[in-house]
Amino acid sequence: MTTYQWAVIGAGPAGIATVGKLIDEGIPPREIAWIDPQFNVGDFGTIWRNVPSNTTVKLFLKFLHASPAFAYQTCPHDFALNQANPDETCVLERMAEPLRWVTEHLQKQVQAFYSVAEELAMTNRHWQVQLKNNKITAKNVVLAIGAEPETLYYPTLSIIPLQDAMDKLNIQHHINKEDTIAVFGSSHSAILVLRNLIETHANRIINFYRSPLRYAVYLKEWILFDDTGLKGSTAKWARDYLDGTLPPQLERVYSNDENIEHYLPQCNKVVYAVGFKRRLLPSIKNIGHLNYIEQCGIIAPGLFGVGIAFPEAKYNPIGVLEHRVGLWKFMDYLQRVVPIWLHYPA
């Protein structure tokens, strides 16, 4: 059985990012397994395609060249990205489509396998992966097994799902002239899905939110709320029709027991904008609660986490912890954390 050198199980930017670093790092490319069952760049590549982003072209770009192992700038496609406002947002398929062509030049190099990885275990200091029809050794293990939206419990209510409710296209089947609709949460992911219910002429809409609206605000050398506040064309609508004049349709209650009583049975259908947790894991033999250390990604020897399953915990100037989610700040995490995994092998 070969035993590669490294394991990257997830092929979302996160993945790609993972591989890309540890090739720009001389780890020989065909000692590093890569393992999805599509390798078409995860979630963000497939079910959030049609949904606006909130990170800049720029920043999608400057991402794209920062791993001469992607060698983007050798990419024979010009993409739409690529002739797009860099200080703009635009819709995730735009960066899908050469996050799929660098995919591609990685797979080329590095021995892909698609398959699912069912379950880890610790082997005379290597990792035994066991994968749907097969298994490997690997030295060093990475997860970039990406994340799924959280969910609440109103078993009366009919659940529209968020990555269709994210989508302006998609909602339109699962919407009627008749509904009243509850959208629980107040980030980015549920002001894009008033949005799209008010774009889409939703009857009625009942937001139960929990904080106020929060704004990234872009100082000198920083950006206040980067990793929790509204931005872009998503920041302008919410400044425009909930912090000033709500749409009639809409209303906006704080969510607590009593107004979830006195409103939620006037609902028939509910989006769960709350929040996203980690995937379900490839079960991981002797080792119990899964913590990793949030400022470098260890997990255990020889076991490391990327990604918005494992993002970065890191103080902003003003003190306030955040973790960093998107992909720019997954590669610049990378950048940082790499050479450490390199030297805390199993």
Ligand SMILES: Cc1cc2nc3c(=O)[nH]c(=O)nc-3n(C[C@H](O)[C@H](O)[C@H](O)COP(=O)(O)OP(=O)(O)OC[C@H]3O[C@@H](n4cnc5c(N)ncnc54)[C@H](O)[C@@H]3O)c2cc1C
Second form
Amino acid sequence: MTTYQWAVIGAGPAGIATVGKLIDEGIPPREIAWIDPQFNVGDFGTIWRNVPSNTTVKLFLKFLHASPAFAYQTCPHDFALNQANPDETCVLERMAEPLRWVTEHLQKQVQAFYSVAEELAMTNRHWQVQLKNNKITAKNVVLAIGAEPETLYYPTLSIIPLQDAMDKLNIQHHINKEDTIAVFGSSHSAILVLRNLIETHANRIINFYRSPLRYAVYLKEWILFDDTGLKGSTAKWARDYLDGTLPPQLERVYSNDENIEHYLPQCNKVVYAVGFKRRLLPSIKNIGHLNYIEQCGIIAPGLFGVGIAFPEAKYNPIGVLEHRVGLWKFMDYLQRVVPIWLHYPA
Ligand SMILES: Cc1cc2nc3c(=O)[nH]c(=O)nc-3n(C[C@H](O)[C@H](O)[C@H](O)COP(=O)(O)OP(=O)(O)OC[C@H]3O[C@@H](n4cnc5c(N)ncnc54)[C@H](O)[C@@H]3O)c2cc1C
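Next, report the structure of the form predicted in complex with the named molecule; the form predicted on its own has already been given.
The complete assembly is shown below, putting the previous chain first.
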């Protein structure tokens, strides 16, 4: 059986950046195994593709040019992203298109496995990676497995999946004239859902929130609330419609027991926009509780994590700890941690 130097599990933006950075650091591409069931840019390129971005075109282009292994300057296609205004945001699909090209470009060099990694086990200082119908061995493994929306449990309500509620076209298939829709949350995703519901003329919406709205502020050297604040067109919509007089079909109530008891029975459908949790891991033999070091992604000897499932934690200039999630942030982080990973022994 071939023993790979590295196995990268997941081909979303974080997996793509990891493969690129490993090659940039001198790992021969043939010694990298790359595992994903679809190789279609992860959730970014599939379920979220019609969602407006919260980062600018400029940052997406910076990501595409940051890894020499991507060879983006040799790409023969002139994607719409290249022509877009660098200071504006765009739908995620605009960035997914070039990322699909980068994925294909990297797949030609590394060993790609269209499969799911089900189990990891360490033997003789090597990781055995059990795939659905295959087994590979690698000295080091990177988990770039992504995250899923969190949910709450109110069984009397029918759930509108977050991925549909955040998509202006799909949400229409879920709403009827007489619906009263509960929306839990007040983050970027929740506000986008409120906007979509109002713009598709939903009858009545009740937003259960825990925190006040928080806006990202672009300062000279850094962005306040970069990871948690409202940005772009969603921030503008929130200022126009939520900070002033609410649209007549929308009520916003603090999410406590009393309000839930009073308002929830008036609703028949619900959208949970209450955050994301790490996707289920492959089972890992002989490692009990799984922790990662939030400043460098080390999980265990020869086992590392990156992306939305294992984000970097970093203090911003005013001392607030933030978990850095976003394409450019993954790339910037990998540029610093891959050289460390190369020296961390399995
Ligand atoms: C709604 C939304 C909007 C966002 N907008 C932006 C934005 O505008 N700009 C920005 O920079 N960031 C944005 N982000 C943040 C972030 O960039 C994305 O979440 C991004 O998709 C995270 O990339 P990832 O590679 O970590 O995870 P994913 O994109 O989820 O990819 C994970 C991949 O791993 C695969 N996988 C999982 N388990 C296994 C397994 N056991 N074996 C094999 N494969 C496996 C999955 O099938 C998937 O292909 C957004 C996030 C969300 C949720």
